[in-house]
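Next comes just one chain, in structure tokens: the form predicted on its own.
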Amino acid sequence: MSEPNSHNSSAARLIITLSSDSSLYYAVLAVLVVTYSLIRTLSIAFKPGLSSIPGPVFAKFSSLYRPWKLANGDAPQFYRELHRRYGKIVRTGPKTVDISDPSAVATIYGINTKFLKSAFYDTFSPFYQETVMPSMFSIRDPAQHRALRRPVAQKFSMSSIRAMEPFADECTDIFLDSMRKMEGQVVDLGDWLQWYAFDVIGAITFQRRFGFMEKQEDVPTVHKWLMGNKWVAKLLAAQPFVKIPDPLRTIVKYTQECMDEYDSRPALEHSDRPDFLAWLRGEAAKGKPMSERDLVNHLSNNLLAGSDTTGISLRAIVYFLVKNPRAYKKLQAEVDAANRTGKLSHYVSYAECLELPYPQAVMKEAMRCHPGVSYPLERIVPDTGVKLCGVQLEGGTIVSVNAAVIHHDKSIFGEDAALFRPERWTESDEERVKFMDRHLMTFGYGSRTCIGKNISIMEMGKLIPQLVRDFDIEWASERPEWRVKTFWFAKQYGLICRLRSRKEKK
């Protein structure tokens, strides 16, 4: 009995010593915390399955590896280089894996997949009345996503979108008139295409343009990862030294103002409006009410998701055409031929654009070469685990495919996958085109494909033929290339061009 008593007394003396000496207590506590963290880090780093996956050494031990490497805004090149160096499956964090394998795309993102979005997407949820409001894009639960999507899916169909074409036509008029006034001048066409996209989505959603093209002003932005955080947003808003705009809160506030203005007017003024707000209010009048929160959610999400991606894609189309004169002339010749035979209206309709094979191929190829979102689309491996690229991954592992990487896969798009070549879509056989289509991730994939895809395609399909029909566009920058910074969106800068009017339009 003496031995246990000896242990007990030793433990008691240790507790008394620690309680009487606070500095020693905190020192021991710190050692225990560090030891626990080290053991946990090492156990994850060398976990069976994950430990066999190649990748940078630092990535095994810390989730800070990716933010550190991505801080310069060069995500596409970073991930392509990782896969060139390590292969189809690369470990990019303690429990994070990036994949570039055609066979894995449907498994991870397919219609009936059990792979849910990771917590990363929470950073894109705005706040409404001081609570987080997950959008159709950021919401992670599939059942909640379906419930949010179901009431508005009809309005995003292509038949509904075609009824909204006049909104795009109004913006096209302003855009083309502005280009005529600046004919021969050096123009940052990238800014104008962004303004166009914003004004179109504003008109489609609220029958109200933002007026960016008339004012020739850009949109003030702060990175969503910062302003999407409630406490960071509050802290920045409270500090008295400089006024910092919060785009998420600003868009939600703007949405509420548009709704209040709509409700303040007589119902007869809204009877023929085809915009989203009028449609949703009309559905409520027919006995299909929607909560005020969901109304704000859908309408603000239109603005948040429907402007940047379209602006990026429009810039990509123009850039690759200007940088590839042969493709530019071929597209322009097809547009001119259709125009001379009366197949194009004054405002090119979306239906007419679909009958122009080469412009359609150019659009698709530009978005393949420069997807608007060039970050990995993170998903969580379900509890049952999965085998990808020959490696068994347990539930909870974060896996992802980056469109900027898979779109350069030679086994899918050919040996010249890194090049802009629209002919790959017009000259390949039907099965090859279908195979390439199945691996395009420009608008996401599967059930989480961007619901606003049709709006974006409609805008591009109408504007590009009209732009090349009316103008010759040439590169006018002192730099040989544009600049791209990727922080989720692959935002381009320096699309400096000069436009000259053409006679062919007549």
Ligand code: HEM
Given for the second form:
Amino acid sequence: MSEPNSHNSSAARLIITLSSDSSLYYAVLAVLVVTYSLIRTLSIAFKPGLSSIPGPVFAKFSSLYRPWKLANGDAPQFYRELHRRYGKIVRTGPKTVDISDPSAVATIYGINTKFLKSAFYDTFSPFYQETVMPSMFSIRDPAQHRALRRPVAQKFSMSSIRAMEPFADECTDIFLDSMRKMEGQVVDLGDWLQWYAFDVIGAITFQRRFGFMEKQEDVPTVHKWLMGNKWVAKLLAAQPFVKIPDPLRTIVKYTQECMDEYDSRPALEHSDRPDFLAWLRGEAAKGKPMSERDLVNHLSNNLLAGSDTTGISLRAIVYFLVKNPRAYKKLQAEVDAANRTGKLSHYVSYAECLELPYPQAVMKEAMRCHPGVSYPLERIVPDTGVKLCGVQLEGGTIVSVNAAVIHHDKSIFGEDAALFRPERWTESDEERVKFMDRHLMTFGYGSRTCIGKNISIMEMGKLIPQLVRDFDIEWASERPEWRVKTFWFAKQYGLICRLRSRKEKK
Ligand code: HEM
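Show the form predicted together with this ligand, please, because up to now only the form predicted on its own has appeared in this conversation.
In what comes next, the whole complex appears, and the chain from above leads the way.
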């Protein structure tokens, strides 16, 4: 009986000493916290399963390894190099694993997958009326995702997309007119293609162009420090000194202005408009109402998810054509032949461009070589765990595949996987093309695949034939190459070209 009492009294004495001496109290607390963190870090670092996965030593101990390595914007090279050095499965953080194995793609991302998006996606959720508004893209819960996706799915169908073509055509006119005016000059075509993509998506979404092409001004982009860094974003937003432009906020605000403008006009003025806003208002009138918040959410998400991505892909297509004159000539010859035989309208239609096999192959190949999103698409292993690349991973582990890595896989795309060769899509046998298609991750994969894919294929498929029908484009930069900075989006800089009109050649 005496022992517990003596323990109790010495514990009590310790507490009294600690509480009477606050510096000692904090010192003990700090030692406890450090010891706990150390034990936790070591137990995660050497966890069975995870500890057998090869990778850089620092990655085992700290989740700062990736942000540190990715800060220079070289994500595609960084991940390719990791896989070249360590193999198909690489540990990139204490509980994070990157995979480059064709057989893992369907397991992680397939239609009925239980692998949900990781917390990384929270950074992409904008604020609406001061509360976080997860979008169809960023939302993680499957039931909430379905609830967001279902009411708009029809608007992304082929028939709806065809009705949107005039929006792209009006932007094409502005784009091609501007190119004619700048004929022979040195032009940053990268800027123009991005302005074009932003203006088309604005027109498709609310029948309002941003006017970037007319104003020739910079479009809002997500700052690299904010990308994937939820806490940095919060900290920067809270501090009063440096105001970093927040494109998420800008775009939500712009969306609300467009909605107000729509509502201020008589209903008759937009009764047969085929844009998203008019369609969603029409659905509400038919008895399928949508909350104001969801409306803002869908419309702003169109701009956030569909502008940079399409701009980057258009740049990639033009870049690979200009850098590969043989492919350029072949594509131009196919467009010219179709034009001569009356298969192309003044505004090349979506249906017409789908009938041009080589231009379609060029687009696909350019996006394979340069996927607009060249970051790992992170997912969380479900509670049941999973065996990937021969390693048992427990629930909660974050796994990912990066399109920029898997698109270079020689077992899928052949020995020349690193090269731009559109013929791999037109000359390979049917089985091989299907196999390559099954591992193409330009637009994501499976249950969370891009819903706007066909909108961008429509936009790009129409513009490229019109561009090469009217112009010869050549590289005019003093630098031999463009520069790419990847913070989720693989953005290119320095697509400096010169355009010459071909009217006389047609
Ligand atoms: C070339 C152009 C585009 C590319 C390369 C692209 C790429 C992607 C990728 C890779 C994902 C999957 C991301 C992930 O799994 O984490 C995605 C999802 C998504 N994209 Fe796109 N996208 C493009 C155009 C568009 C357009 C034009 C829109 C809308 C108008 C759009 C809307 C979306 C949405 C809403 C999602 C989330 C779908 C879901 O989770 O259900 N995208 N996109």
